[in-house]
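Starting off, we have a lone chain in the form predicted alone, written out as C-alpha cells.
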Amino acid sequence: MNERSYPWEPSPTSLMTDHYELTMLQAALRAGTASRRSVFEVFARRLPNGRRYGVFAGVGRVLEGLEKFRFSEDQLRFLRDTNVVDQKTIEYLENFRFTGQIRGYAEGEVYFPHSPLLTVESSFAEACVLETYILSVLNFDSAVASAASRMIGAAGDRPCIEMGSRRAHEEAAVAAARAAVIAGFASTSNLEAGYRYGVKTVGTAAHSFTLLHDTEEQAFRAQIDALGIGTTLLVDTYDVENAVRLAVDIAGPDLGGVRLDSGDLVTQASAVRSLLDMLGNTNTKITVTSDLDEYAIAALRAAPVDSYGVGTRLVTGSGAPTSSMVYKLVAREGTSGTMEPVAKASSGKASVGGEKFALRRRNDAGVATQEIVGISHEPTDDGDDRELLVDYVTGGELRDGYVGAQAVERARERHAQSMAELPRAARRLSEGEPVIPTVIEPGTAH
C-alpha cells in the first residue's frame, strides 16, 4: 500500500437516492412518526449462484459518503421546484446530519445468508434517507469483492491485477479496484484508486502502442527506453514467437515480462515459457489477460503463468453483479416508548424482526463451523468464538481508521484472516451450499 496521502473529497451523496425515500420522510413528518427510534439492518437472504460465501465490502465508501450527506441550497431548490416534497420536509432537510449509530461486520469479512452486515440505529427520518445510498454501495462493492476472492482462491500464490476500468462506469471502476484489492488483488490499473486509497497501480502498454510504430521492434525499443528492461512487453499484436525472440534480442535476459492477451492461453503460455527458457530468459515473467474469470484462472493453474490481469468479469461480479442485499426495518420505538421488533411476512421476502448480534463459532482447530446470530441479545461465546460486529459511527461521529487508505489495508487484512479460518471447501468453485450455516438461536426469532 502507498503510505502517502493526497487530498480528496467525495462528491455530495444526498440525492443519490430514490424519490420515495423523501416522500416517506414527508409522510412520516406529517404523521409525527419521523422521530421514532428505529433499527434498520442490511443483510442478504441468500448468496448468489450457489456460492459458498460472500465478501462484505464498501463500508469505507459508505462512511465517506455519510460525511457528505448534506442537502445544498441548489439541491433543496430542485426538490422544491419539482414538487418532490413539501416545505416542511425541505426545512427538515436544510439541517440534515446523521446523529445515530452504525455498526456492522468488519469490511473484508466473509458473510453468509442472514448475516447482520450493517445496522443503522437512529430516528426513522435519518435512517430512511440513507437506504438507497447504502445499498447501492454495498451491493456493488461486495459483488466485486466476492468475485475477486474466488479469483484469488483459484490463482493460489500467483498475483492478480485489477484491469476493469474501461468496462465500468468511471466511479464504479474506482470502487471495483478498491474492492478487488480488499479481496486480495495485488494491484490495479486505475490511477484514481491509487490516488484515493493508496493501492498499488501498474501498467505498461496496449496494442495501439505497437501499432503506432512502423515496426514492432521500434515499439519495443521505445517502451524499454522509457520504462527500462524490467517492463512487460505485449507480444501478441502480430506473431507471438517472433515477438518473444525480438523482445529478448532487445532487452536481453533481464527483460521483466511479457503479456499474452489472446488465443489459447494455456497453449500459448507453455510455448512462450519454453521459448523464453531456451533463450536464457528464465526469470522473465508471463502475464495473461483476456476476459479471465475464476474458472479460466483455475484452468490456467497448470500453465507456466506468473500473474493474471482481470477486467470485465471482475467488475461485473463474475456473473453476480449484485449481492442482493436489502435494508429492512427490524425494530422501532412503539407508542409506549420501548423498542419493538418488526418484520415483513411477504412470501419469499420475509425478514426476522429484532436487533441482531453475531459471532463466528470455531472448533478446537480454529476452523469456522457456524455463524451464530442472536436476536435482541448477544449470543453466548463458547470460549473460542469471534465477535463480528464493529462500531463505525457513534452519536453521529465516525471512528478513526475506517475511511481512506487505512481502511483498505485494514479490510485487506481482515479478509485474509477470515478466509484462513473457513473450511477448505470454501475455495471450491462448484455450486454448493454456504460453507458454514447461519444459526439463529432458538426462541429468539419473530
The other form holds:
There are 2 protein chains.
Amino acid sequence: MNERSYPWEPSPTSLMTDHYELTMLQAALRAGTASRRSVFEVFARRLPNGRRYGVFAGVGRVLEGLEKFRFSEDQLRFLRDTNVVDQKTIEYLENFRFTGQIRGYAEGEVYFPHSPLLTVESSFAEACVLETYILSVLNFDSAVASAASRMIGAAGDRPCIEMGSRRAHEEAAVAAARAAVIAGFASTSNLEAGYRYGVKTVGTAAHSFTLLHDTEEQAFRAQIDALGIGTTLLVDTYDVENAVRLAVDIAGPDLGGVRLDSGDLVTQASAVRSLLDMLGNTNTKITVTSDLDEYAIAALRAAPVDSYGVGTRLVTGSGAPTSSMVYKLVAREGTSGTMEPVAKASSGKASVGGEKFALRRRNDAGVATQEIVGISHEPTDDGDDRELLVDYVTGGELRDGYVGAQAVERARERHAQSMAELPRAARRLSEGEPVIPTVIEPGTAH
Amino acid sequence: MNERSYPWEPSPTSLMTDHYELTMLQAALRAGTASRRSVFEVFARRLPNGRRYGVFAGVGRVLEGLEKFRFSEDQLRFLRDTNVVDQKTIEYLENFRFTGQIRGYAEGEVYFPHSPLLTVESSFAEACVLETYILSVLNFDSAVASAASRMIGAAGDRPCIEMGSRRAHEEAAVAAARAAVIAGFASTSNLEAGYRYGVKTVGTAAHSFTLLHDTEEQAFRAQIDALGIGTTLLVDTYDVENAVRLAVDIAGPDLGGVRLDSGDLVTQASAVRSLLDMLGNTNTKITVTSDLDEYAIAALRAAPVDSYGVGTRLVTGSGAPTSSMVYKLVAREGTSGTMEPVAKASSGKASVGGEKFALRRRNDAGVATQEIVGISHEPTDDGDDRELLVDYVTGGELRDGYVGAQAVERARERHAQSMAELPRAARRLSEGEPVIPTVIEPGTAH
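Next, give the form predicted in complex with a further copy of the same chain, keeping in mind that what was shown is the form predicted alone.
Once more the chain from above appears, this time first in line as the rest of the complex follows.
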C-alpha cells in the first residue's frame, strides 16, 4: 500500500435511493411516526449457493458515502418537479444529516446466516432513507469479497491479481478491486483503486500491443526497452513455443515472467516451464489469466504456475453476483416510548425481531465453533469468544480509521485473522452447509 | 420522461483503466509506434447462455464519460508517485483528449455474435487507453438490457418496474435502471436514474413502514393520508386476506393497488383478485415483486397480475451478469503507412482482422434474416436491408443527440423497432442458437 493520498470525492449518494424510501418518509412525517426511535438491521437469511462462509465488505465505502448523503438544491428541485414528495418532506430533506448510531461487523470479517452485520439506530426517518444506499454497497462488495476469499484459499501461497475491471460497471470495478484486496488479493489492474485506496496496481501489455508492431520481436523489444527485463511478456498471440524462445533470446535469463491467456493452461504451463528451464530461465515466472475462478485455480494446483490473474468470475461473484443481504426494521419505539421488537410474518421471508448482538464462540484451541446471536442482549463470553461488533458512527460522528486506505488495510488483516480461526472445512469448494452454525439466543425480558 | 434537466457530472473516468493500458502506451511512445493509426473493435464472440439475441446498451454513458476522460494534476501525480509510467508518458497524458472517430450500433439495437458493436479509430495511443472504460460500461449495461428485454417479452402488455438498486453497486444500479428502461421497462425505483436521465420513478412503501406503526390499520391510513387512495398498499406483512379486507375498508373502491412480495404468487394473485372483485374493487390493481425473472414472469402469464416489479435477477443480468464483449485491435497502420488487418491466433480466442461494417438483412416482409458483416468493405444492401452503424464521434467531436435523456428515449424506440423486426422465435426463453445467423463477408482487395 502506498502512503500518499490523493483527493477524490464520492458522487452524491442521496438519490441512489429507492423512490419508496422517500414516500415512506413523507407518510411517516405526516402521521407523526417519522421521529420514532428505530433499529434497522442488515443480515442475510442464507449464504449463496452452498457456500461455507461469507465475507463482509463495503463498510468503509458506506461510511465514505454517508458523508455525501445530503440533498442539494438541484436534487430537491428534482424531487419537487417530479412530485416524488410534498413540500414538508422537501423541507425535512433540506437539512438531512444522519445523527444516529451505526455499529456492525468489522470489514473483512466472515459471516453466516443471520449474523447481525450492520445495525442502524436513529429516528425512523433517518434510517429509512439510508436503506437502498447501504444495501447496494454491502451486497456488491461482499459478493466480490466472498468469491475472492475462496479463490485465495484455492491459490494457497501463490499471489492472485484482480483484473476484472472490464467485466464490471466502471465504478463497481473500483469497488471490486478494493473488495478483492481485502479478501487477500495481492494487487489489482484498476488504477482508480490504487488512487483512492492505495492498493498496489500492476500491468504490462495486452495482445493489441503485439499486434500493433510489425513482428512479435519488435513488440517484445519495445516492451523490454520501456519496462525492463523484469517485465512479463504475453506469449500467446501467435505461437507459444516460438514466443517463449523469442522472449528468452531477447531478455536473457533475467526475464521477469511470461503470461498465458488462452488454451489448456495446465498443459501449457507445464510445457512453458520445461522450455524456460531448458533455456536456463529457471527464475522466469509464469502468470496465467484465462477465465479463472476458484475451481480453475484449484485445478492448477499441481501445475507450475506462479501467479493467477482473475477477472470476470471474480467481479461477478463467481456465480453469486450479489449477496442476499436485507435491511429490516427489528425494533422501534412504541406509543409508550419504550422500544419494541417487530418482525413481519410473510411466508418464506419471516424475520426475527429485536436488536441483535453477536460473538464468535471459539474452543480452547481458538477454533471458531458457533456464531452466537443474542436478541436484545449481549451473549456471554465463555472465555475464548470474540466480540464481533464495532462502533462505526456515534451520534452521527464517524469514528476514526474506518474509511480510505486505512480501512482497506485493517479489513485485510481482519479477514486473514478470521479465516485462520475458522475450521479447515471452510476452505472446501464443494457445496455444503455454513462451516459453523448460527445459534440465536432468545431475548430476555427487560 | 420529464422534460427538465438537472446538473450532474460523471466522475473522472480516466483512471477507471487497467494499469497495462498505460504501460503499453509508454512502450509504444518509446518505440515510436504510439501514433500508428489503429482500429479497435468491440464485439462479442458469443451470446450468454443460449440466448437468442443480445441488446447493445451503454453507448450514451460511454460518450458522457469520454468527456471526463482527462488526467488531472492529482491523477498525474499519482501515476508519477507510484511509478506506473515514466515522465514522457505523463507529459503525453497531460494533454490527453480523444481526437478520433467512434461509430457503432445504435444504442438499444439487438446484436449477435461478431456484430461489430463499436469501432474506435485513432492513434494507437488514444484508442488503447480507452479500452477498459469502454468495455466496463458496455459489458454491464448490455448485460442488464439483454436480461430486461427478455423480461419485457415475457410480460407482454403488462408493465415492468425496475427495482433492483439494492442488489447492485450503487452506481451500477443507476446504469441498470437506465438499461432496463431502454429495453422497455416502464419505470424504475431509482431516483438518481430519474435525476440524470429523466426516466419515470415510482414507489410507495415497504414492510418497515407497516412495522413502524402500532397496527397495520394505522400504517395503511398513514399511507393513504399522505399518498392518496390511488396508492399501492403492501398486503403481506402479516396476513394477506386480512390486509386486503382492511385496505378496501379504509380506501374504498378506488384503492389504486395492492402489492404481493412473498409466497406462491400464482395462487396468491388469484385469491387476492377474487377477494378484491368480491369486495367491489374491480379496478384495484395487483403488483407482484418477489424474486422475479423472465421465467417467473412467464409462469404468471395466466395469473391476474397487473404489473411486475423486478429486482435482483434484472440487475444481475438473469444469470449473465456481464456480457463477453472484447475490444480488439483489428487493423493498424504498417511501416508503409497503409492500414493492415491484424488478428491474434490464440487457441479458442482467435479474432477476425480488418475493419468491419454491418447491416441487417431483411426479407420482403421486413423480417430480419441475417446479420451481414463486411470485412474492410460495406456490404451491399439488397433492397430491404437496414444500415446498423451510427457515427458517434468524428474528429473527437461528439455528435448531438447521443447522451442524456434524449439518448435513452431514442434507444428505447430503437429497441422496440429492432425487436418488432426479429423473427418471433427471438422471444423464446428456452436456450437455443442466435435467432439470425451472422454472415461474415470476407474483405476485398483494395
